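What follows is a single chain, given as structure tokens, in the form predicted alone.
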Amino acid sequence: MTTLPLRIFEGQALNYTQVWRASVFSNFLNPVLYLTAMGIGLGSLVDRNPSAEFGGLDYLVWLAPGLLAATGMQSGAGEGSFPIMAGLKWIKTFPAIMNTPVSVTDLLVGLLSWIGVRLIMICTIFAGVLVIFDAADIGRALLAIFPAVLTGLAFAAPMAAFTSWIEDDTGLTMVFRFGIVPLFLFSGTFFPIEQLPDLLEGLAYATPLFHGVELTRAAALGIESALPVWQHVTYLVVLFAIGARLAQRNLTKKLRP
């Protein structure tokens, strides 16, 4: 990273020092509550059903990597939306930054780099919780961090593009309500997508979270994914690249009219 994007990254990190304690606590508490409620609570009922198909795994073990990928999605979408809106509209730090030698590209690279570090923090904590719940061994839990972070970045860049395109936060609320939440529920996190109707199953295959869940589950459990690994990775990398390019274009229109 060159000097100017590093300054943006540094500014984001300094802001984070004011809230890191609460952030780390919630990043640890959320997976504990999810795995306790869904993995142990609901899982105890699911595991009693002999027709349940989770590759011979306990539901908690099967579920946990999917939740890790979904957490990457939610965190990436969150980091790529409201903080961007704040910089553009609410506290207007981005227009102020444009009065310095920092370019739009420098700004975006710094922001996305910080989001990547935040995703590593969040997913590492979640991976630690997987080990505590005996849902994965340490080596595989650490390996699962990488696809979960990639999933988060694949959502962060398009969300940054969308946020820099809209005029107010109403659109963000709609995206989370009608986009992120349905993806969380119907992209293979809680049950195999083969249990969906044929039409919805085909749609699920096209969702980015499905690819993230498959990659993360394969890494954490050592099982085969629905598609070759390179196809999942390519899908997510291309989505990130397209999102980053659109974000650069939209930010340039907003900040360098």
Contents of the next structure:
Amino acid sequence: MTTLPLRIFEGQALNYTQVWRASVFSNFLNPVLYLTAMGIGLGSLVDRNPSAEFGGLDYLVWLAPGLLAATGMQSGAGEGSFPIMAGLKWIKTFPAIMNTPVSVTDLLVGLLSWIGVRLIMICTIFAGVLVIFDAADIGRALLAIFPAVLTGLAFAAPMAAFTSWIEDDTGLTMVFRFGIVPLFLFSGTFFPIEQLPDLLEGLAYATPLFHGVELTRAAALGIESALPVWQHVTYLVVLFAIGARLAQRNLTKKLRP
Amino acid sequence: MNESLVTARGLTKRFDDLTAVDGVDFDIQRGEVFGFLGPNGAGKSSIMRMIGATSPITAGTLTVFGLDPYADGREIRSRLGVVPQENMLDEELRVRDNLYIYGRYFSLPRKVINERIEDLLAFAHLEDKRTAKVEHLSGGMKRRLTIARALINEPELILLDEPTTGLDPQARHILWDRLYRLKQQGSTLIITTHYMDEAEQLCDRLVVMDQGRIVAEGSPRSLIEEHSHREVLELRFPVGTQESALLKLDGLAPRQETLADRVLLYVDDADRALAEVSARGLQAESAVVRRSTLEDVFLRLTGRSLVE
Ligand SMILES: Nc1ncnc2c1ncn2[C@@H]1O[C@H](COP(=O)(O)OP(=O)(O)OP(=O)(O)O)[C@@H](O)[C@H]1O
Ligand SMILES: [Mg+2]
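Got the form predicted alone; could you also share the form predicted in complex with the partner chain?
Every chain and every other molecule in the complex is listed next, the one we just looked at coming first.
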């Protein structure tokens, strides 16, 4: 065992101290804006025609956990991409670190644990906003943090693998535009996927965000998820594990030429 | 003394079908300053990265501190100081934080690092800059900080990949002075450079590389003695007259190199050669008498001049 991943974690935290105010502020503002616009603004229209699709709940209450899971995804994908590209190419902290006793695996473990902590921060702030908006009680809001963080990690590791495989950031822009944004819109965040044509509904089942949304909603609202909880969890854990393995391989190719 | 810190036999590095390092042999002793001199793409950085245990070797053998860089990379790196060709400093962090976090990657305790930071800032002459962000430093300051960073773990062996490339002459001399101090303290240094004067200033022993191979080896003085003459007469002729001048120079010097803009005569006594040039009725636009340098050795060995 080595404690070197902890040192990487410390380095990431040191960098974060440069930006934490702006970061925390936007992590708070983001859910407030979304819940106000979609939950209260759009929700007041939706709630005029109460629909069984939302389990008899206010649209805001139904939507909020979906947004929490989607925030986990976006944050995980974000943390797994641009900071990795910066470390590899833009600022080159990773190649510099390779001249120290730190190994590629130490580096990756440290980075992923830091991303985990960042996700916990982001999702906890979001959970606080849920309580402020009266969308969940404190206990359930806290419980919902776990699946949202897991969703984030399930995106962060494959994104890290992808980022350490490509040569420049044009690929990243593509992934966000044609991957993350459609997932955000069509994985049951804003409306139940049963509303989609059958073909797309089947596709939605295959997307990782759907499983994250189901878990988070089940935790926040105390309702049943589409599949048994362990199946949703397994899907996300496997995705994380495959991503981490590929990231290790790709980082080794880049950093130990 | 005479303890070999780095030993390479038939050391080879290939990237796909490109052979960057092509079967080189060398031994680097404790306490010496050893240089790799060569033009762009000669394979200097590739060798440095293999010694630094960050890039696996393709063939041959390499030991560092008697250890195998592949199996014992972590231990080797913990005893090395590396100044990479690119600084790779964290531009977003402050000067002292760059040193601090790098020390942490060597698992050094905070207290030890904080003590060393003060000494290193003094050594690098960056005391006034300790809380400045790296992005606001000049090129020479960044380079000194990179050297300071490499010393945080009190390394036994320091690898410097082109320590002064891209710096102005004054910044180069400051750096040479710092490297000279390390040498005086008994550190073992490995330096790559394409500057002949740098190699002459700093190196006890060096190898001249070209296209992945070692083409000569020795002390700067012995290389010059072996592969060049003591002095050089550089003649520049008015545009368009070099051709005809060359005919008249025939047989004057034991060795002669013709470059695009000047003619180099390698001789033992350049003043006498210059007198002979005048005696033959040649009017040079300018004539420079100088001592032979490693640049001349390189020209001799490869038929090309070093890119500056
Ligand atoms: N990671 C890599 N992948 C592919 N080719 C590489 C890689 N690193 C170096 N090379 C190639 O290996 C050869 C030797 O490169 P190297 O960087 O060792 O030369 P160098 O002597 O340090 O040159 P310079 O003076 O320009 O720094 C070059 O042709 C270079 O393009
Ligand atoms: Mg190089």
